[in-house]
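The form predicted on its own is given below as one chain in structure tokens.
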Amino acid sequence: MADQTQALRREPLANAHGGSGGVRLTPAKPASRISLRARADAVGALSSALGLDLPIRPSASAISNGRMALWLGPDEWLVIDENGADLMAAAASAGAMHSATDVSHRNTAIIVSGPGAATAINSGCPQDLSLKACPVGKCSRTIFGKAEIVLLRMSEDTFRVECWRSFSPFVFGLLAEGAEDAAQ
């Protein structure tokens, strides 16, 4: 039998660098991602299965051991767990109704950290970041430039934000540059 090689997949930032003295620019080490889907009668059951509860208020986030689940939309969730877990098999366990997909290989996230942060995100998206209308812990679907992401108030001066692998040179580049437009 012929032995058959595994192609490695790189992470799609491996070695990227950006920012500025106001802000710094870091890949988000690998994690698992699904998007789920389901009614308000299954929340209870998943939340159990997941480790942790799926918030069920418009653009809310729970945050538990490395584990995240952010609010999309009535019924949808992105729950990301930087520790690698296999997230489907916990969804799988809940015995309830529901629709869950790995993302883990498409979706990337960068951090954006430092007190220019969001004057850097806000280069390229139209959202408002201040504290008052995105406080910690408030996460969006949004844009950023042409490409779509999801934004995650991690503290007060640090983002996570989520985009297709695809796109993750051209989201870190126009980061990179809103980071030097926010140093000046």
Given for the second form:
Amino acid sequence: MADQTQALRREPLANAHGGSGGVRLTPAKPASRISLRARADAVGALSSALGLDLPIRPSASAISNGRMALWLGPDEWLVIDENGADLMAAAASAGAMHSATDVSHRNTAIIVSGPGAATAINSGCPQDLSLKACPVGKCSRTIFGKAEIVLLRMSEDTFRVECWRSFSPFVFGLLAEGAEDAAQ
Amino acid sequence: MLLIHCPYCGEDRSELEFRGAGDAHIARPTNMADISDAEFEAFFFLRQNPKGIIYERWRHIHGCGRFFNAVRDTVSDRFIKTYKAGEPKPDINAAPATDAKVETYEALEGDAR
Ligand SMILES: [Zn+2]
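What I would like now is the form predicted in complex with its partner chain, since the data block earlier showed the form predicted on its own; can you produce it?
Zooming out: every chain and molecule, the one shown earlier first.
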């Protein structure tokens, strides 16, 4: 009998490596994600259902136990769970009107860390990433070269760059170039 | 780099994150089926294209995603004010249509006209 072929799921940035003396580029581990839209009156119920306060201040984030909620717009959040929790079910249990779309496999993320992290990201992103303009915890949807990204400053010299999986080779490549420049 | 203030994000962001979306404060007729072709043309196609102050819709498409309105000087490309969609049209007066420091065609070419 012929051997059965098995389909394996490959991470978009499997085996990707890059960086320089001042910047480390690491593909983030797989996570579940939802794109969440809701009006102000549903924020309370969704916050309790998800177990963290959905931020309502522009560019704010909330992070606890491997779960993060990033403010993208006045009624829009990107919720990420690094432990693979079922975020769709959690949001559905809120009992408040909202729209949630599972984007776990649409996105992937790259962790950019090191003293040159901001410089590497600025090679393709026009935002002011000084600590004054972009403190720890600030997040925003923005542009990186030709790709749209969601940027989160996790610490003084660590950023999470979320991008669509089809753009991830481009984003990783341009970050690698920026990392080389940042090392000079 | 041209910076545009997004009234929803509350900060200045690069023009790369934005996209223009035409004239602002154009009210869609409520009796669309009844109006004449000429009235529809006026609503749908005819715009002033002024030299100087213009009221426009912009979208923070690679940011918060929101549409908002902006007052811009078409000569200097300076954004005079941005405000949230639905807010009343601000009264902008005495704003200079030209700035001597701006390299306009007229300034550079002198009397070539
Ligand atoms: Zn915005």
